[in-house]
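So this first bit is one chain, no partners, the form predicted on its own, shown in structure tokens.
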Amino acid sequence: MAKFKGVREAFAAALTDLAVEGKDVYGVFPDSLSAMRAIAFGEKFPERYVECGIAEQCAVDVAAGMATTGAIPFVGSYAGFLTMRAGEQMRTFVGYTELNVKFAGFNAGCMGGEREGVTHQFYEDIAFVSSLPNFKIFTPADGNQMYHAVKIAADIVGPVYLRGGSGKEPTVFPEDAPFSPDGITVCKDYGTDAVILSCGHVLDRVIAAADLLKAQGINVTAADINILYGDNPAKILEVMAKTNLVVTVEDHNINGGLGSYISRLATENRPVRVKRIALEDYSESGAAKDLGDKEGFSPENICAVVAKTLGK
């Protein structure tokens, strides 16, 4: 059941509960309350809501300074106007300092920038943010995991990068669904022909992609990824040791991304082939489920990997 119309949505739904519950939180907005559809959050508490104008680099920095008095600010963006125009304050005043501050980016992704084009989406963040010592990278799916992955992000001590696209994902977890703190969770099970696991709103795709197989006789598992380069991997591990293939499909730029991570764990743990499906230059602008089964995001075409690279 969708609770939330999207991410965007389940964002600003989760910060002002968590003002409710009188949790010390505070949204922290470069020009952007609107935008992360946090309205409703400003008017309930406007003492909690801090408003930066257009800069980005002074809302991460007012946001690092309020967290050294013991504050909880989420700086809630575009993806790319935070870990690119702001990269720098990010890494310097927020995580070589370990401060706790939230970071939620939206429109990632080609699939995220249907409005305003591809000037508007991005996918190079998780690159920029997984070199960052100190993050945390939570990439929920849908609204109803941004929504529980907010309120797992405020109980964390450190700094938390959020994923979020256009706020249009379909709802592929039920409303109560935990955001597991595995950082995996199996949607589909199959078999182990091979394991494709997916990171954010492609996920539904992938579910679709895992049905068509089991139709052609190929038995595949289909996993979400929830928190990349975590600090406990053993269950996706665990996943990966079931098979002698691993798919990994992402709106996102294939290096430094969900790929990576994957292959990284492969290299250094059990060596398995990993075929990544990513972006692998710019996008251009237009609807979003165009854009993505263009750029190799369809079911049909994730099928066709699956099925090529198996060799069936």
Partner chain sequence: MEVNLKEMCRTVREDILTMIHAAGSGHPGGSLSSVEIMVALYFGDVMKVDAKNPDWNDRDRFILSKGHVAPVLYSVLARKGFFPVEELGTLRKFGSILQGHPHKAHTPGLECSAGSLGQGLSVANGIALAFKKLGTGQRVYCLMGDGELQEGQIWEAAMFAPQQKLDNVCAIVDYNHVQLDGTVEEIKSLDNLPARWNDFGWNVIEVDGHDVNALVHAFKLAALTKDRPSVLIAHTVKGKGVSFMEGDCNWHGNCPNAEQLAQALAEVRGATS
Given for the second form:
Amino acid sequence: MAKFKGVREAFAAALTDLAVEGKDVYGVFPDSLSAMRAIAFGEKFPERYVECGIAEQCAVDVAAGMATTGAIPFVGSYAGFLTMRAGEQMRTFVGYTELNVKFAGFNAGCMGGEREGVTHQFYEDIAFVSSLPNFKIFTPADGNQMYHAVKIAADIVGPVYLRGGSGKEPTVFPEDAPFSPDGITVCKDYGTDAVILSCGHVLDRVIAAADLLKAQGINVTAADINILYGDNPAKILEVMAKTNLVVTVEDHNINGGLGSYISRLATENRPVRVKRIALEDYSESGAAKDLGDKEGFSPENICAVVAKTLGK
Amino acid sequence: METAALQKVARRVRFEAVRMIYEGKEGHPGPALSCADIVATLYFDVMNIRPDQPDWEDRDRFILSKGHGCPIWYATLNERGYNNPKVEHFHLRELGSIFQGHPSMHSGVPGIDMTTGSLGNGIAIGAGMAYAAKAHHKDYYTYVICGDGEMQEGVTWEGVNMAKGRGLDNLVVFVDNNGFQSYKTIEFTIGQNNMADRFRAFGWHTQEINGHDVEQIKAAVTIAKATSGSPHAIICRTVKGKGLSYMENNNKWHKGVPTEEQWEITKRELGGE
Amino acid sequence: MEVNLKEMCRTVREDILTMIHAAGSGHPGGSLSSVEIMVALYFGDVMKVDAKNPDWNDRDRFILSKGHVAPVLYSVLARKGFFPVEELGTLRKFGSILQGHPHKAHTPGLECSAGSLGQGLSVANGIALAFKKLGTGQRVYCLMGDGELQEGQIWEAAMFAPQQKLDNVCAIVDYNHVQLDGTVEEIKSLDNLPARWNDFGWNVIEVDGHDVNALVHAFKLAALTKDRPSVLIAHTVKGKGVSFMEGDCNWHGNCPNAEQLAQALAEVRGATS
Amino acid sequence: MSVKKIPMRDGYGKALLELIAANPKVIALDADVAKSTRSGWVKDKFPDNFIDMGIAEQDLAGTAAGLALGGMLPFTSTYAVFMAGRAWDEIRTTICYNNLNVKIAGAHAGISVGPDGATHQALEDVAIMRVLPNMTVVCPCDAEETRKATLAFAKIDGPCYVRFGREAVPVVTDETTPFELGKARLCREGSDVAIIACGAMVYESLEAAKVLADENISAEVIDLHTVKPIDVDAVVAAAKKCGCVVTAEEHQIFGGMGSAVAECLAKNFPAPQEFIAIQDTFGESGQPQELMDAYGLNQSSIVAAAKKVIARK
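Compare with the form predicted on its own: the form predicted in complex with the partner chain:
Below: every chain and molecule of the assembly, starting with the one above.
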């Protein structure tokens, strides 16, 4: 297994390992090879490196065309340039056609794009992809999870969207922890005063919040949601069934992401209060930690929201 | 196939295309008729295909980028033997019919290599197929028919750039240059109608022909196949609604259904042998 | 106030290097290649702007399409007096008026946010069209990178401006031949670039993008051209002025360390061109 | 009994003519489908206030942004599937991030587009637009409400999106019906179940309420035309009063009006909810009403959902 650190290198490492294993995978890049940390992949497998230039719609179309021949193309770029610039191509030529194309969208969230500023931070992607039938959405929390997610994506026949941040996110999962097929991994199980659900690279903050709350005598369950809008949310519902307060934390717009998904699961199955911590406006340039704290993802703020909502 | 026989096929698929629109009561006859000779020549002379084995992996690929012209594609596939038994009534655009308003590769029509309908994407998708052919060491060709209106979509030029950059000489693109788009003429909309200059400027091997002359279509493909190193554009001067006196160069037939009276004219002008 | 243009170019280069070093990240290569273009526009008596009144209604407009070269724009705006030069030290920091990619609401003198490539020319066309409709004589300038010409939207916009006879648009291509992943020729060739623009209906002016006086002259020529938009194809060198950055794609988005900064500043200050 | 039917897009075209007659800075842009969106009416009557951008949706959005920056008031229109799908990056980064005064109309939205098939049926556009800060999203119920929404857009500063279908749909409002952006409209009072609808589903919901009344079930019907910003007070009040909610929309189940209501309920007043929407699948060709029936977007499915959700109380 190739060595890696963070979600981007994990993506490139998994892609390289898949090619080494003899899978007919390709990396389709709209001038994003180095941003995807995939230069070594391109050098090792030049014929599997498909350069499309700064032309995201073209890249998605090219991947669709390749997939009709049995190839397994991975389109790697920034989350928004794929979902926003080439959204219609993802919808009509990959979703509707049910073609076997995989997408890896990075710089997701304000912490994913950090100092680049809003044009390179993407917090709308899940809202869009979740509205596309036939797509699966994977939101690995760290590099180790991303590596497994890419390998699993390659084995699934059909479109998969993988969401990743900057590559500098903290590692939370052990190397060999599987990418949960249930869409949920309980990380802390202190009690059922509240359930805090996390999506992607805010997981370390959610876990820290659970510990802080425990010290205050509030016992919560903290879990990572790694598959959104999956076929079988039974395990997620099981965890939600134990509590009267669910808090969601995600580096995505407050509309259309994890919080929206969980709200719908709640009203459709067992109505329970859902408090969403997410972005309500465009963010700005800055270091990831500062931005995360400002946008309400600090363990202290998560903690305060839970305590306040519980009236404690 | 002999020229006379090809012309006969083109006439028959024209009639069938208009018939399915007449029976289905909706569709785009003008854009279908302008590319009839190209589609017929590709399926009956040029392409290496097996109608009884539509998924044969070494087949030449075809994309109708101007998906709204699909009645001509449906009629040609039917005529070529892709549907077994042959389809009598297409039920175009009706609920439950395999013949969708814009072609779908999953609706059940044998021989549809790619879903289309959203304009501008055919060249980039064709480039993907052509790239995969090279990567898999296959020698099939990918043929694309584009409308001239969809040259206004930026993604067209992204695909043009990509195919040139990767040297995809196994990609052949026909531009059905009938001079009209949905609303008005190409010149009205963007001022110029110089498709060939643009493809040349982007580095493509470019030819200009009469898109209703099957001999010229055949010859252009032969020349394209003999030229390596860059993708091929064949700019076809065509007439929107070609073959029906009441439709030719009348853009009201971009979308429309013949009246009973016009259907009688259609039968006279295109029916029979 | 008479400004020594070459002196100003040196100052702007120093600003770019210093602020990217202080920020810890940024895009020096493309910023350095655009220095003379930006200095000619803002200090060469080309654009009508009022630094004391950034929202002056009658000002000419500048749209930065290649948003990642914000440092060169920030430096020129600061030196022109739109905001204090000291602000340059806050680039990309939390709470700064100088976002990593420019945003209209944050920075005085900025007309539009940028950073998602390929969109600027459409915006410039829209502003120019509004000026035509409102009967004002203002001009609109738009700086693009060569790499972003791979975005299809650029070619959509390139078709629109000639159709609308937008002679108040002047586009500039910073033709430095290098993009993020390598040279433009490797990624997707742009050969025949002047012919491509010409075939889309533009008045094409080729110019040495590091000769600030030639640039000023070219902008004046463009302003005299009636009934069609102009594009300056400015031949430049990525990373211009710093020997170890010139022509190297690794300096597209990389930050010089202290030692590299010292050497770069010495080279820039020593330049006599 | 025959119901009067008018396509919503007629309301859009009418409003544009009214706006331009009053303000010459209003300008309509279209991407080669002006006849369909009714912006063609502007072309016929006020040719100087109309621009055909050709088949180039991204350029359409970018040019509109520039026109707004230059002091005009642009109203852009094309098919919703191309507007939202192909020009999303431009709408997000150039229009919404700059909070530019660009108005956007997505025509041919929903599955009732009919025979053109799935490539032309926009079922995701509300999700796409709702997630953008600064954006107002309206899904009117008939031609008159479309007209009023379009007129209302001209009165607020900032990006707005209105979606409408292709077919002639029943008229449920008239010139005197009140309309305010961001304020849900109570169409029928009830106490057993609240049916919150938008677009053409408002009419279906009203019909469903009549059927339910025959079975002694009292249904409240709310026209939630403004999906964003959502009228929290109205949604919560209805849920409190009735104890359960059915949402009905001609859009994918994920991300649309139903999701917005779910977010609102889960946050403020958790209550059982059933979703009438497209169930995470693409459409197909067919006649509009056939498709609405086949995909469960009609009064009988609303009736069934109402009974189901009442049982969950």
